[in-house]
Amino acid sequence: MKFGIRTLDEMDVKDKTVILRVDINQPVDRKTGKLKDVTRIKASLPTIKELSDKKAKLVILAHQGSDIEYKNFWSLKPHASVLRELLGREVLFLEDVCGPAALEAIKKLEAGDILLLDNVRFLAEEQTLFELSLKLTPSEQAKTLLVTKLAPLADFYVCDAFAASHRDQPSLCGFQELLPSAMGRLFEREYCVISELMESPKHPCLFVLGGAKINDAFLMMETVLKSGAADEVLAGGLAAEILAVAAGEDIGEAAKAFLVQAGHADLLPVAEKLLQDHSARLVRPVDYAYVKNGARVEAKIGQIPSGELAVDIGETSARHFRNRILAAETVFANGPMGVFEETASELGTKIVWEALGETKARTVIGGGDSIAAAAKFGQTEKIDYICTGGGALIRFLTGEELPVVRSLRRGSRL
């Protein structure tokens, strides 16, 4: 065992039904239902090629979109083609997740065979909003649906899926209660690392905060600024708005209006707390960046003008947090600068991911946004590991112990 979790090391998985949850979620061309990305589905191949090299039964569960985050939900369907090109074997696929066709389906299955079955949030039970309404424990969630219809087809449970380990939800949490269960390869790894570096980061330590999704983010920078793990944290995307907002600086009426549109208005004392604890380790944008009639206007704090809405941070801010990095022995960074989809506001994650690749210091980065940032800019190959979580790695940070890891702990007893 590792953390108090059973490997793959410790199962004997020859003619056994496993039911494996992987996170392949990934961008989706909706005009043309082709994968826009690949990178979680080539993370996972290491566990599903094991499990059906050791002839197990694979019942693969897995989700795409979010009704929060993304609403994005889609089949399964086109991350099944993507399997079975890069597996070079069958990899059957229903569009059920527990319904008739997929139980029969399941006993059907021959040793080393592969099932992909359909998007699990396609049942209510596994959305994020019947997460966060019911909180359901773990002994009910082995009560619901989906676990009731599998688990007993099944003789063990496999968590691959580290990216979506701070979620608890029925696929994620619940067999766990039932079956047997470890982690797979890309968990094990993933948390390895994270667990190596936490402990025992090279100083100086930076933490590169950036994006839209910062429900953890303030509890993250509250978390490593006081113990110490990290030296400075280098704050953009929206994270940096609000510690501006928070802290009385003028970045336009536009960004204060988004906010509270957002919802974010609750994060304004948390970062007055921050700042007043933490202010000279936490290092926040000079300018910011909008856009006009297409093209991108770099503005000072209190420059900005009303209505204009910053979309990056500042030329002179993304060189600043390049030299920090340059000069660091360990940096972590999760989202980017702004929105760097778009060519003109792209320049602060262009250059701040350049600096990633080109420092000598050890780099983690994580989530969604981060990695296709690195595939844009050209530095996937430059950063020393590639964590497939983004919202996992940074409730990681925080200390809190993560729902999946909790599930995994005491299906691993059993």
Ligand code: ADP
Second form
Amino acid sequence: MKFGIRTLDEMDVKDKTVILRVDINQPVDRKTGKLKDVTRIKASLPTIKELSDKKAKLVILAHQGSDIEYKNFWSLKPHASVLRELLGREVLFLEDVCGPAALEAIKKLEAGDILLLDNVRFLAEEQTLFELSLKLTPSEQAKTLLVTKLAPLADFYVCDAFAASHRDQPSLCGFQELLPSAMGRLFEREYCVISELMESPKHPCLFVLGGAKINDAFLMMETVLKSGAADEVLAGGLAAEILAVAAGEDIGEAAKAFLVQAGHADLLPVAEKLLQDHSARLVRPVDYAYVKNGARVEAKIGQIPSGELAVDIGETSARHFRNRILAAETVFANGPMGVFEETASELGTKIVWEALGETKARTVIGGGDSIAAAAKFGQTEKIDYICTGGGALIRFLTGEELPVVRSLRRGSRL
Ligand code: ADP
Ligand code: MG
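Would you mind giving the form predicted together with the named molecule, to go alongside the form predicted alone above?
Full assembly next; the chain just shown is listed first.
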């Protein structure tokens, strides 16, 4: 047991049916149907391999895509091919989640077999909109279709989906009500590394926060500044733009309009409060960049023409952030500094991410796009710890008990 959760060392799975929930949600190329990245699939391999080697009858559950954006909603068929290739062994796949075909296939599994069922989010009860509007308790989740159909056929439940551990959905939190449960190896490793770092981070400890999921960024800023975990927060991405507007800085009419249109106006009072309480430790850009005719243009605050939208922090700010990172002992980063996918707006993220690779500080990054940026700028190997989850990492760092952790603790007592 670690953190009150059973590990795979304490589960005898030989000839037993094990339901394994992983997070192999990956960007899909909608034209070719192929996966554009397989980082999370690779990260899930040790647990899959171990359970199959130990002769479990393995039933894998996973999701692909978010119902809030919906665009990335997709079958897990390509994931099955990638798994087959990477494991070098057969992986059965079914276009069914918990219907008669799935139940039949589970009953026929032999020791060591691996079966991947289709995207659990094809079921309404697994969707985030459902989660947020109905807020089922774990015992209510145990009465959902998925859990009532699959749990009676299984002996154990294992969760390796650390990246989804901030979600409160049946495939993640319902089975632990009924089945003896454990965390998988990836979950165990992510939990251990991050909690060790959080318990006694070496100071100065910096949080670099950017990206587009700014509710997460603000939640994080508030907690780590208040608790003292962060000596400083370096703000980039949309979070920096909201803070700038809240501070009354002129970053252009277009940015202001964009933030309001994107529904972020309600964060302005939160940003104002943060500035009031922690302005000295909240390090913000002094310049930004916009793109004109495909070329990058640097502009100080107050010099962004109306109609032009800031899409990156400026070079001066990025170099300043770089120096702070080089002088730090611990750095957590989530969310790129700008729209790093385009060459014209990649510089801010490039400079900052290269600093993450170069610094002697212990560095942790989380979040799909942050990881993609590390790969794009060749820093993946130089960053100390790459956490598969963004939202999960953030909530973990705020000290909240994650729903999946809560449920795993319960399932570890069965
Ligand atoms: P992560 O996946 O690392 O958690 P997010 O998903 O929150 O990060 O944000 C990543 C996205 O934010 C990227 O696609 C990037 O283009 C976008 N982004 C970053 N800065 C800006 C900005 N200033 N304006 C618009 N989009 C931005
Ligand atoms: Mg993202």
